[in-house]
Amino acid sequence: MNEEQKSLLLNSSSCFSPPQGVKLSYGTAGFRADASLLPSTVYRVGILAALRSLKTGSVIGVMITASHNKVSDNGVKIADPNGGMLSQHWEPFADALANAPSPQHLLLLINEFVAKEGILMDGVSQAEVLLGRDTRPSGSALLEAARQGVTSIVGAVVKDMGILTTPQLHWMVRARNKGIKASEQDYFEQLSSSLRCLEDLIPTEKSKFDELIDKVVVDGSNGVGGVKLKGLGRLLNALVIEVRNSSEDGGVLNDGVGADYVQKEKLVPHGFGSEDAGMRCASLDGDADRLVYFIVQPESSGRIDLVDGDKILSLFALFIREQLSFLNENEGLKNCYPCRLGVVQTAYANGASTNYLKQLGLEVNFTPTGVKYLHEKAAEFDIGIYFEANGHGTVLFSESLIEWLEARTKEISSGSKASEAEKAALRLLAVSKLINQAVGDALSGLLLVEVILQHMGWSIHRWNELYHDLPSRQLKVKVADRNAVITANAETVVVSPPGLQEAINAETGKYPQGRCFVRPSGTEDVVRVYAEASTQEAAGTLANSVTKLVDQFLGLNSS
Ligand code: 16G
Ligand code: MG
């Protein structure tokens, strides 16, 4: 590192002191904390992004958001060159950078790391970082901190992409690195044109809908997703999207609204009421990377029927499986593609969804909680569909399948009637363009759900009847040290503290269809307990008993 670089880093970092007595960690979704604690961390993530760009020779993204957390929180995460999450191999460096106590320590760390990684800081190599933020009031100052971090590395430039959903920024990073146009307009155009393509391919006998089915009502969590959905909605022909709880409506972000609230509380969000009973409703989270649907129950009970990420996954799996069977039906070997379709869930998926998917003959895989784990597993398939019950998920297509579909659809001669196999190829190609290939995206997920429902001629009720969720209950326990809980087998077994799993097994064994897991949260200082059983009451009792066990083994008073 030359003298110019050293003094640039020392000068700029002296303006950003890390908070005293707080240890930050790059968790499942980057750094998150009260916004007042974050300027130094975001500045340092700016440095990290510039270094990552130098290392990879690609554009990197920095997103400032705390997703579904309260409005006074904020957070920051990195989008890697392919638009996915930061390589796990760099996470320890992110932790060390964020917690370096002084500018001198910071410099030392950077020096060591660039030497180890062989990163050239010669002042000639170029780096580029795209910045985005959600609608939180603390976002603009934190974006400025990120800018200072990036530009404290010689040769690094920043592009401020403005207020975006998290998946938009990931999409833009991926597009830029593929040499594709990457503005918000390009994103909207890709989504709307691929939707149109799917709409044009809806079997004619199924394309008649009453008004109710044509419209979806969306809760934007008082965040960025609602605004963007309105922009996207203007480009759509047939689909009518009514947006409520958009950031400009003045409500408080994530307060009694949004996908997290709807999924966890199973209650009607603000802005919805009994007049919406039976309508097709959806909810996004604060940065629009989660999507769940719901049906408001009749009368003013305030309850909803939740149509969660597991059901979205099941709908997508059903549609894609159908297209694959058309694709290979009556085709000679030459026209067949041995497509490996896989689905990925976490242990927190409702057991009924897993049974349903297995009954469809699908390969169901499990990973620990967190998009980075599911995404990585899904990428092993030609088509990998992943979803968490909370609504994070997408459908990944392998490059070789996309190439094959492109070649297959090029052969379709204009004017002649496309065969069922050709239509299926066109549909799959359109799905690969519609659904975000970088990360789960509530906006593109919503369009895909909508067009599949039209394709099937299904109401939300029909969709919700695919299977019946087993009663479940989630609880959280405050413990002395949540990291004392170590799990294995995709979080289904506790290996430490010793004896806890045996105690959970003994308790679970008392309940017909009982399943119960515990794991440390990646975003809150708690241990989570998930229980399923044949009745709601039994699920509740099981969750309570296991909560007590966790407390006995690890409670605040245990050493
Ligand atoms: C984060 C994760 C999400 C996971 C959730 C679990 C990303 C982008 N987000 O929001 O996938 O479901 O954490 O939180 O990876 P928990 O560990 O506190 O339950
Ligand atoms: Mg989110």
Ligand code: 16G
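Small disclaimer: the values here were computed from a predicted structure and weren't measured. Positions refer to the first chain, counted from 1. Definition used throughout: the rigid core is the maximal C-alpha set that superposes within 1.5 Å between two forms. Compared with the form predicted on its own:
- Shown in the overlay between these two forms, fitted on the rigid core, is a CA shift at residue 23 smaller than 2 Å.
- Annotation for residue 10: C-alpha shift under 2 angstroms between these two forms, rigid core superposed.
- The Cα shift for residue 98 between these two forms, taken after rigid core superposition, is smaller than 2 angstroms.
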The other form holds:
Amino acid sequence: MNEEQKSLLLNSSSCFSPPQGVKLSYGTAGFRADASLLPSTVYRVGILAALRSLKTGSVIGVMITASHNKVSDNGVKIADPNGGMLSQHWEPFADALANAPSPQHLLLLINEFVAKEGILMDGVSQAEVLLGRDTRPSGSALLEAARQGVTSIVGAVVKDMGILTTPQLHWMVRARNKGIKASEQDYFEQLSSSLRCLEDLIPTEKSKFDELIDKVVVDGSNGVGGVKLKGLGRLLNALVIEVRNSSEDGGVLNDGVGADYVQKEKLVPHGFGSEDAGMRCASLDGDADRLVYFIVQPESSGRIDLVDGDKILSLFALFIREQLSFLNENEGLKNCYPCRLGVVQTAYANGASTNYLKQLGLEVNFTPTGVKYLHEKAAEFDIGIYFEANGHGTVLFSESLIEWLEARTKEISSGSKASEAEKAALRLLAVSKLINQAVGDALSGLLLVEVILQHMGWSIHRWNELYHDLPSRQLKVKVADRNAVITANAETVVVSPPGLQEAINAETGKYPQGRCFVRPSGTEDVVRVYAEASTQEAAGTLANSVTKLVDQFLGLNSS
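With the form predicted together with the ligand done, generate the form predicted on its own in the same format.
The text that comes after this line covers the one chain and nothing more.
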């Protein structure tokens, strides 16, 4: 690092003092806290993004958002060259940067890290970082802090992409690094053209199965997703999207609205009521990377029937399995690709969904809780589908499968003369372009759900009847050190303290369809308890019993 670079870093970092007594950690959500605590952290993430760009020789993204958190919070996270999350190898460096107590410590950290990683800081090598933010009032100032962080590295340039959903920024980073046009309009056009292709391939006998099929009512969580969905909707033909709770409507972000609220509370969001009973309704979260559907119950209780991420995963898996069966069974396409389809869940997936997927003959895999684990496992398959119950997930296609589909569909007409195998290849290729390959995306996920329902000829009620969730209950136990509990097998088995898992097994065995696991929280000093059983009462009793076991083994108080 030359003297010019040292001077620039020392001068710029002196304007951003880290908050006293606060230690931040980079996790799945990046850094997230009350917005007033974040200027220094966001500035330093700007530095990290520029260094990451120099290291990889690729465009990197910085997204400023706190997703489903309250409006006074904010956060910041990195989009890596493939549009995915920051490499776990760099997370400790992110933590060290954020918590460096002074400009001098910061400079020392950077010097040591660039030397270890072999990052060339010669002022000639170029770095490029795309910046995006959601609609939070604190976003503008934090984006400026990120810009100053990026430009404190000589040779680094910034491109402000404006107000975006989180998945849009991830898509743009991936597109730029693949040499594809990456504006918001390009994103909209790719989604809308892929949707039209799938609409054109809907079997004619199913195209008008339900008078409500052409309309979906969407809760935008008073966030950025509602605005973007309105813009996207103008490019659509058959599908009508009615958006409520957009950021333009004056409501408070994530307050009584949004996918997180709907999924956890199982209540109608603000702006919905008994007059919407029977309609197909959906809800996005604050930055539009989560999606759940719901059915308003006809009585005025405010209750809903939730159609969550597990049901979305099941719908996608059913459709994709059908297309693969057409490819494998029909002789219309020679040398069929030996496609491996895999489904990835966490232990929090309802047991009924897992049983349904296995009954379909699908390979179901489990990972620890966290999108980074789900995404990494899904990427091992030719087609990997992952979703969390909270509505975050996507479908990943291998590059080799996409190349095969492109080669096989180049000469195919999508008209009525195409064989079922040819139509299936066209559909799968369109799905790979519609669904976001970088990260969970509520907008692309919504469009895929809608067109699959049309293809199947299903109402939301028919979809919701695929299986019935087992009753479940979640509790937590306060602990002094959550690391006292060590788990294995995708967090479903307790390894330490000894004897706890055996006690959990004995208790679980008392209940029909009983299933229970405990795991340390990733963010709080608590141990989380999840239980399922054949009735809600039994699930609650099992959860309470295991909570007492955890307290007994660890000598702690439950809450």
